[in-house]
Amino acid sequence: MNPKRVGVLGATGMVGQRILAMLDNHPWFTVTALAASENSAGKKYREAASWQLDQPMPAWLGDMTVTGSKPDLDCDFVLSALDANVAGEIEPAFAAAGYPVISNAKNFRMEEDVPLVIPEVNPDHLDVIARQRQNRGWRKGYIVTNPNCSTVGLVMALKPLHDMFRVSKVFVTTMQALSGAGYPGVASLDILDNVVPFIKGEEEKIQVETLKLLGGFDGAQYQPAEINVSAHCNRVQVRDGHLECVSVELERQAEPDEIIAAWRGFRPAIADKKLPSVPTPAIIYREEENRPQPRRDRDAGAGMAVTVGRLRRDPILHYKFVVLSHNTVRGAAGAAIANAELLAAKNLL
């Protein structure tokens, strides 16, 4: 496969930085364009971006020139790390100009003709792209989205259970990392010695995105999964890694060892495509009674694996367990990159 040229929208922000770090030495993609706000346009990247990651800025990146977010970039497709308040206008402009747009923003996730995709969960949903182009009059371009950062880990853990036992009810309480709020994030006086039991829009995203991701697609329209989902979302004093306590009701009775075997034996339909950013295994089950933990487990699979633990019977529903995912890697930058890899493997870029 010849390397595809990628442009990054919102390149100076936290998700944009994470995308660029993950694209360093990527075997399939080469970064050829950086775009951000007009305040950053014309500057070298090192001047425009306040680098926040622990790892150093890639050597090739600092001298690249940032442009405005206009659809005249020298690239084959774009990865969008744009904030939702501008993505709704900019992303369709790029799609209309012929660019495939792989978006991390919330704006188009629930549109009937826009795929909301996790490669290991619902790759067939990409088939709606043809309909999207027809509906919107886009000859070559399109928009593909990845889910909210708190939805990804939950749905990855539910997928093997739903396939084997059919999930009917989900009750989830999240403990979400500070980095999920972007930079500079939550004010220190709000979060120190505290837990904030509200993240605007987060509970609603989990409750609707889960149904679209686990639902069916007949080639023309989506059929949401018939699952009742209830979510409580909290911001906690953790830098990276969303921890979620989940209770589920299953339609088919299952023993604990069957559930663990479903997670450990999960083999996604796209496994044979060997996407560079999709780890094997995608789901890790830990036996320890006090795992997973954000500090110890968030980097599993280079941050792209989901870690599950503490499976036990639930006296109200059937089973309960804990899920951990790296919110800025698996839940944001890496999710978009994995979707781009899936599109490349399907010859859609």
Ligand code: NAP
Second form
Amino acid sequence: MNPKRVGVLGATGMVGQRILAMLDNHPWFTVTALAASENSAGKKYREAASWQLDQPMPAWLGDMTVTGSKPDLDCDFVLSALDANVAGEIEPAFAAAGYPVISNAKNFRMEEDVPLVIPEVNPDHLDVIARQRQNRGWRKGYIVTNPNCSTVGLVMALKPLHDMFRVSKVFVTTMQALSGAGYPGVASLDILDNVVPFIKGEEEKIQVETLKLLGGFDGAQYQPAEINVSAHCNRVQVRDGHLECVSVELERQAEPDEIIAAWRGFRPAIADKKLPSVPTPAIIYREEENRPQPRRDRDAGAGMAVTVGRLRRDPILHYKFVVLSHNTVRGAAGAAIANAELLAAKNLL
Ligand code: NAP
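Having gone through the form predicted on its own, I am curious about the other one (the form predicted in complex with the ligand); can you provide its structure?
Whole complex next, starting from this chain.
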């Protein structure tokens, strides 16, 4: 396959930086355009972006010029890490101009003709693209979205359980990393020596996105999964990695070893496509009594694996466990790149 040329919208932000770092030496994609706000337009990337990653900025990136976010970029498709306040206008403008838009932003996730996709969970939902183009009069372009960062890890852990035992109730409490709030994010005086028990819109996103992701799609319409989901979301002073304590009720009885076998044996339907950013295994179950932990487990599978642990019986629902995923990799940049890889594998880019 000839490398596809990718433009990155929101290239200067936290997620934009992760996307660019993950695209360094990508086997299928080459970065040809960088876009952000008018404040960054015209600047070299090294001047426009406050580089936040531990790994150095790729050598080819610093001298590239950032442009404004007008739909005239020299690329085959765009990955969007735009602020949600502007994604609602900019992303459809790109789609209308013929660009496939693969977005991290929340704006279009729940629209009935927009796929909300995790490649290992619901790749068939991409089939709605034809209807989206028809509905919106877009000939070539379209929008595909990935979930909120705290939803990805949860849904990955639930997917094998839902397939095998049908999940009927989920109660989840998150401890979410600072990088999830973008840069500069939460003020240090708000978060040092503290936990903030509120993240605007986050609980609602987990509660609705989970149902779309685990729900059915009959080729025309989504049927939300019949699961009651209740979420509590907290911001904690961890740099990267969202930790979630989850309790579940299952429709079919299961023994603990069957649940662990479901996670360990999970083989996604897209496994044969060998998408470069999708790890094997996608779900890791750890036996230690005190894992997963953000600092120790967030980089599993180059940040794309989801780590589960501490499975025990729950006296209120049936089982409880802990799940961890890297919020800016698996929960954002890597989620969008994996979606782009799936679209490329299906000849949709
Ligand atoms: P961020 O660090 O605040 O970056 C926002 C980006 O949007 C910057 O590149 C910024 O460019 C650009 N932007 C702002 N105003 C603009 C405008 N008027 N026109 C064009 N570009 C504009 O945010 P982030 O954390 O990377 O998040 C990006 C998106 O991903 C958001 O929609 C967020 O909700 C979503 N998301 C984030 C995470 C996470 O873990 N951080 C996870 C999942 C989803 P300038 O630098 O030029 O201002």
